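The form predicted on its own is given below as one chain in structure tokens.
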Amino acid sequence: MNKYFLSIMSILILFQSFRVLDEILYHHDDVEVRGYKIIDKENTRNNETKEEVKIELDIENLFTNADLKKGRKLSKQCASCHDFSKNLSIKIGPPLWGIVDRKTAIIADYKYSKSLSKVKRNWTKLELFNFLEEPKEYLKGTSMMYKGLKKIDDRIDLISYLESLR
């Protein structure tokens, strides 16, 4: 029985040892906090409301480098569901012939989601910027099934297309 008691003990003092020793070699004081920082989405998002409002703040210096050519390419993504021309006629989405200042769902014969029914506001630049950016996140409960377009360059061009469209 002793020497099931002495084996056992022996293990328990070299895996200490083991212990101790990694704390003499590898001891860091630095570590304020030990785990995971959980980021917080609604602080997150406040984040984000101060960058747009930088954006809101720098928006039209933006629209001064716009590429029109380009921004006629991206819009062909958006062909199979919108009408961009005068005629004014529905596909899946609304037609954006004008959007640009535009009041929001105001297009009489097309049925919006009931989120996009509710927004009372006019598709300025700034809002086109922001809503292009990831449709469904911007307002949510919309049924436009587009991801969005990251890049800022690739909205900036894609708005000033649709300004051009008067």
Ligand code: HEC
Given for the second form:
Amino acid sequence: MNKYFLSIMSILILFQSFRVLDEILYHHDDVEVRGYKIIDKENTRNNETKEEVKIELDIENLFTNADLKKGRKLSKQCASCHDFSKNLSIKIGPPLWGIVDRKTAIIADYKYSKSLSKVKRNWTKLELFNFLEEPKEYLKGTSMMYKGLKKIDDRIDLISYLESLR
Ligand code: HEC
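Switching conditions: you have the form predicted on its own, so give me the form predicted together with the named molecule.
Next comes the full complex, this chain leading.
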């Protein structure tokens, strides 16, 4: 046992503790939601930072853990303005029976806002997912006065409930 050996040992120990520290301080996981990466290629807004762009939305994957019951509860937030039944009754808003993959603004007797009438798309799950986060932000000029559902899981659960309405 000599002092060279001792100093090599202490260097090794020091080195190892740096690695542990580094692991503790700088350990980043990829952004994951319910174990899935989010890919949102279609709707990457210009002002998003790189970090946000990295969030990728693989919408189908998100739905594998959807909680339909929770979605039904959340739909109470919409029920004051929307009918969910097959009757397709018009309330303050258009009826939502069969809304998933339905064409936008297609209920003939409903007077849509100009901005929603102009949108010629389908209400895909991804479209609903983005719209429901903050409707007035996503569709400027919409007459839907609803603050939005901020939590990703809430939107996923709600949309899976909407999908069951067919
Ligand atoms: C305060 C009333 C109100 C609430 C609450 C509300 N909406 Fe709406 N919603 C509207 C109105 C009004 C429109 C028509 C928007 C337009 O024409 O711009 C609309 C339109 C929609 C559309 C487009 C339908 C179509 O035929 O193109 C969807 C989808 C929708 N709402 C989903 C929801 C969901 C899901 C909720 C609950 C999370 C919700 N809304 C909560 C009033 C509301």
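Note that the coordinates shown come from a computational prediction; the quantities given were computed from them, not determined experimentally. Numbering follows the first chain given and starts at 1. Superpose the two forms; the largest set of C-alphas matching within 1.5 Å is the rigid core.
Once the rigid core is used as the reference frame, the Cα position of Met9 differs between the two forms by 2 Å or more.
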